[in-house]
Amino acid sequence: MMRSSSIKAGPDHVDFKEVLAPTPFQDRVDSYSLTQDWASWNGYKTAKTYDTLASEYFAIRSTCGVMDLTPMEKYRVGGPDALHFLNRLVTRDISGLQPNRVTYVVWCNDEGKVLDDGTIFSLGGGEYRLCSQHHQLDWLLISSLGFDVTIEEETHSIAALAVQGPTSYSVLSAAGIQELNGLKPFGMINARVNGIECMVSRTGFTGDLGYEIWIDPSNASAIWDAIFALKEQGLFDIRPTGLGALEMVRIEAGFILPGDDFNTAETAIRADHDRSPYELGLGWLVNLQKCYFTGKRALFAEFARPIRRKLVRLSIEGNKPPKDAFLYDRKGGGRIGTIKSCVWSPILKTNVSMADIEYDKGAPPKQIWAEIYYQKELEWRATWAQCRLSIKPFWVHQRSSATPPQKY
C-alpha cells in the first residue's frame, strides 16, 4: 500500500508571477527581515539575507545562527519493507541504521547518475524521514513497487529550524533542553522546549557545532520565541540568517548543492551534463558489496575504469571573484573545467570554490589556472589565477564532533 498527501489543484487563471508560500515561522522571519530580500526555495518564501550578508556568516561562525529550513524536501517512509526499500533506493549500505540515527546518502537512476542526495532519519518503530534537496515523491513511488511501505510528503506538516554555531549547545540548553550533553554528531533525541514536543537532531550544513529542530507547525513561533527570548535577554548574541550566508559556509565545508555544483540526473538535459557519484567526490557512499540497488550495475562497470572528470575543492589566489571561470591546464593551455560556485571565505582570507574538472587516465591536472574576467570602475579585466586542491573540506572545527561540547 502507499499514500502520498493530496495535491491541490490551482486556480483557473493564476498570474505567472510566482507566488510564495508563507512557512510557519514567517511572522517572526519577516519581523526580523531589514532588507525584505527574498527568494523561492521549493515554492516558499525564503530570506537571501536579513540584515548584512557579512553579521549572518559571523553569526554562523563565531556565535549563533538560525535558520527557517521548512522548505526543505520531507517524506515519511514506513511499512514492514520500509528498511529493504530504502536500502534498495540508495547506494550506500543503511542495513544497520539504528533508532535516533542520522546518515548521509545519494540516490540514482539506472545508469548510475545521482539524482539527489539528503538524509536518512531513522524515527524508531520501521519509520524513516527522508530529506531532499528536491521534489523526489514521484521517483520514490515507482521506485517502491513491489515493496509493501507507505510513503507521504510531509514537507508542509513538519517546521524545522537549523541552529547552528559555536554556542548553538549553550543556546539550545538555556532554553531548555538539557538532553543534548550526550548527543553525537548525527544522533538525534526527543525532547521539550516550554513544555512543547520537539525532535532535535546534531546535524547541519555548516561544517560547525549544531542542531537541526523538528516541529509541529502549530508550534513553529512558540519554539522561535523560546530561542530569541535568549537574545532579548542579552544572553547570547543569536541571529536569524539567510540563504546568502549559507552559501558560503557550506562551500568552506566542502558540501555539495544539486543544481549549484551539479546537474541532477532528471534536470540533466545533454548527454554526459548529469553525474554519478563518483564525479562527485562521493564514492565513499557507494557499497559494492551490498545486494542490488538503483545504479549499481552502471556504478560497478564505472569503478573499473579510471575517472574521467570529477567535482573537486579548489582555494584560489588573490581576491578577484572567480565566478564561472574556466579552468585551464597551464596559462593560455587546454581548458579543463569550470568553476561551478564560490566565495571569498572571511576565515580562511582565500577564494575558495566547487570545480568540475577533467582528469587524464585517473588522475588530476598537475597544474590549475582559472581565467578570471572581473570589472574594475566600469572596464572589464582578465587576470590569471594559480588554483590548489584541497583534499579535505576548506573549514572544518573540532566542537563539531566533541561530545558533549564546550559551552561558550
Contents of the next structure:
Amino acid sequence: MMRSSSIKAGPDHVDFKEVLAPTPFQDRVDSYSLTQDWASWNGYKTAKTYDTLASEYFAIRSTCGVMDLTPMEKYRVGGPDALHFLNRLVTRDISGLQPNRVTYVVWCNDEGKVLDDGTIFSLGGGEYRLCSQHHQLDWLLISSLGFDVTIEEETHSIAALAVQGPTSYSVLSAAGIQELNGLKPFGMINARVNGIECMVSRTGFTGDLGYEIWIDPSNASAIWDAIFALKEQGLFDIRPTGLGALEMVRIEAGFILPGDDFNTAETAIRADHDRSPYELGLGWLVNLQKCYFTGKRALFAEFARPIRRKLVRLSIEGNKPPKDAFLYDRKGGGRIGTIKSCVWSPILKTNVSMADIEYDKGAPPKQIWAEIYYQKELEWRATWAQCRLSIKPFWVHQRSSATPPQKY
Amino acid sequence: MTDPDVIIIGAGHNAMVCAGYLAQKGRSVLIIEQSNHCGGLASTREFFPGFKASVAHTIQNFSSKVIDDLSLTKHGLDLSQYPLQTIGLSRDGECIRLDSSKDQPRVSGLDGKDEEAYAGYMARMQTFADMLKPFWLKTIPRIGSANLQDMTTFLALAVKLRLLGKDEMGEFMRIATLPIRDLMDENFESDLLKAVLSWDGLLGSKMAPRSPNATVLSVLYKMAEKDAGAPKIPVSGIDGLVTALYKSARSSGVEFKLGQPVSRVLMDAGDHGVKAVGVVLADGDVIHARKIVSGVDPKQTFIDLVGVENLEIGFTNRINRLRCDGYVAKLHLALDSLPVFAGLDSPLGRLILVSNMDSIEFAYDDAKYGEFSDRPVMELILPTLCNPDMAPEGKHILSGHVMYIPHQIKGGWTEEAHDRLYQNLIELLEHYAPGIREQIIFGELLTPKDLEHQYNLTGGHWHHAEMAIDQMFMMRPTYEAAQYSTPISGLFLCGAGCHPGGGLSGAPGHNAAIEILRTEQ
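Mind giving me the form predicted together with the partner chain, seeing as the form predicted on its own was just shown?
Every component of the complex follows; first up is the chain already shown.
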C-alpha cells in the first residue's frame, strides 16, 4: 500500500550528487546518447535527443524507434473491489474490460475537472495496472477508502520500453516474439525474448504501429540488447528516440499531454484554469449512463450547457512556428485563445498544434487566426496565419490498426 | 402502509424536533430508531435496578422558539423549577457560586474586585451572545452562493455586528477565536473563577484553555438562550424534554418505529447521480420515502449508510477526516445516601471540580498524547435532588461528566484501564466528599468508547463532530453538506453534526426542517 521509499530500479546505489535518478536502461541509454541532452521525466534522467531530432522522428515514422518509458507512473491495483474502485475513479465505464486488454481513461475531481489521464491494463485475475502521466498515489489512496483494494506503486519496479514504428512488428517478431500476429491494438500478451519473460502490449503514444514491453528491471539491459542486436545484424534500422521526437509524433497523432496542454485540476490555482473532459475534447470518455463516478454530477450539469471552450487540434498555415501564439477570431480581432503545444510536422509539411479556444454558444469560432511573432536576423516580426480546426488526428495511418501488421 | 413523505433515521432530540416541524406542515414523517427508546444521549435508562440516568444531564440552551413552535410546555416540559447554581470547588477547599439565572448575574465567595468584574464580563458577553443568537437558528449560506436569502443572512450578520458599535465590534472580532484562558486572564484574578467560567467553553470538546479556536464561541452559543446558559433540569428530569418532544411529534402525526436499525440508505441511480429513495432495515425490509433525513452523525451517515461507492472521492475524504473523537466520559453512581461535600450545605447545583486553569490544561495534555490524567476534571450533579423518583426513596444518583478522557488511548480501553480510571474518579470524589466511597451501591463509567457502542455514535462524540472553527458554520460538517442538504439528492442531515452543533438545543433539527421545506417550494 505504501510508496517504496527508495528507488528500487536501476543501480543499487544512487549517488547523492545525482539530481536525476537513473532508469534500469541507463547504461544503454547513456552509451547511445551523442548529445548528452537530458530532461527530467518524473525525476528520472531521460534523453531529449540521442543524435538528431530528425533522425529520431523519422525512425518512428519510417522504421523503428525505441524509447525508455520507465518513468511513466505505474500502479498495481488488486483486491476484490479493484474493478469497482477503478470504475468509480474514472469517467469511462470499464466494467467490460477483458483480461489482456488496455483502455484509455481520464479521471476527475468532484468538480468534474481532469486530474490526469492514463491507461488501465487488465492483467487478469482481477489485477490491474494503471499508468498515468503524473504522480497519483495520494489520490488513489484517498479514493481507496471503503474499498477492499491494494494499491502499490510500481513505477520503480517495472521497466518499460516502447518499440514504435512501421517495422516494430517485424523487429519484435525477429527478436523471437511469435504471438504478435494476432495482437490487436489495445491488446496485450505474455511472451519471452531470449528466455526473458515480458509482457507486450500493442499500445503507444505515437499514433503509429507500435508496442510497449514491460519487464522486470533486472532484465532491462538484456531486452534492450536483444532488440539492438537486430540492428547490429543489419536487419533493421532501429534507433533510440528521445522526448523531442515523442513530442512531435504525439501532437501529430492528436494525443494530449496533461500539464502541457492543460492544467491538471490539482495544479490549477486560478478559477477556470482547470478543464473538464468535455473541454479537452474527451467527452467520448465520459459515460453519463454509468451508475456513479467521481465528477458525474458536475459533468452531467456541464453536458446540458453549451460548451464554453475546448482544447482543439489546429493546423496553421505557413511555415512560421506558432509557438505560444495568441489566437483571434479574425485578423486583429478579439482574442479567443492560445496555442498550447505545436510542432512542425515533417510528414504533413505543416504546423500542427493543440490550442485552447473559446466557443461561442457551443459552436467553434468561424475563423481562427494566429498572431505569430518570429525573428529574422535578430529582428522581431509579427505575422498573421489562418488556422484550421482538425476534427481527426492530424496524422493517421491504417498500419497502426492493421492486424496482423505488414511484415518487412 | 403507504410510504411516508419523509423518513428520519434516529430518534435523537434533533430528529424529533425536525419531525415535529415537518409534520406540522403536513408532511407524513416516519422516525426509525435502532434502540428501543427515543432521545439518544438524552434518553433516560436504568443503569442499576431502580436507578436511572441520562448521559446529558442538564439543559443550557434549548431553543425557546422550538419550545413555543412545538408547544413543548403543553406537552409537559417545565424548565422553570430548577435553574442550577454553578458551584466551583477547588482541591484546597475554595468554593465559589455563580448564579446567572437572575437578572443580574452574581458570583459569591470572592473578593469585591472579581465580583464587579464578573458583572461587567457577563454584560458584555451577553451582548455578543444576543447578537449571535439569530444565526444559530439560520442556515449559514453556502460558500460562493449569491442567492437572495443567503445574501440577506450575511447582510444581517454584518448589520448586527455593526450595530454593536465600532469598539464592541472590534472586541467581538478579537475575542471570538481567542484561547479562553487569555479572555479570563484579561478579566479576572481568581484562578478558580477563571476555570469555572471556561468550563462551558471546553466541555465536550477536544480543546483546553490555551487552545485558540472555538471555546469562546461555545460559551456564547450556550448563553444564547434564557438565564445566560445556566444549567437547568426539567421538572421530570431530562426525560421531561424527551417525552415532550415525543408527545409533540406524535400529536402532529409523526410515526415512530423503534428497535429497528437502518442498515443503509436505499439509492436510485439517476442521470444526475444517485438519489436517496428509501431505507433498508437490518431485517431486509425496505421503506420508500421522497426524502430521507439522517440524525445519525455525518461519518456514519455517509460512509456506512450511504456508502462510499455513492460518493465522490474528494467529499468522502473530507467526511473521513472529520474530527469526531469524544473526550468526555460519563460517570453514574448509585448512592445509598446523600453525599456530603466539604464546605457545602447541600450539593444542589452543578459542581465543577477544578482547582485552577492549569488543572484543566494538564488533564488535557495527558489526553492529547493518548492517556487519561491521574487527576481528571469533572462536573457533576445529583439529579435526585430535583427528581427524587430517579432512584429508590432516600437513595441518590451522582451524574458526572469527566474531562479529558480520549476515545482512543494507548493500549486500548482494556478492563484494567477502565477500572484504573474509575478508581481515580472515586479517589477524586472521596477528596471532595469524604466517605462517598462507602455510599456507593453501584458505579458505572462510560468512556467515549462505551458511548460509541451504546449510542451508535462515531468516536463517542457528544457533538457528532468536534465544534472547531473549521467544522462550524458553513463548514459543518463540511462544505457541500453544510446547508442540511447533501450531495445526494433527497438526503438531508438534521443532527448535531450540522450547524450550529451539539448540545440539547434543538437548533439543527429546527434549521434542517426549514431547509427541507424550502427545497419543496
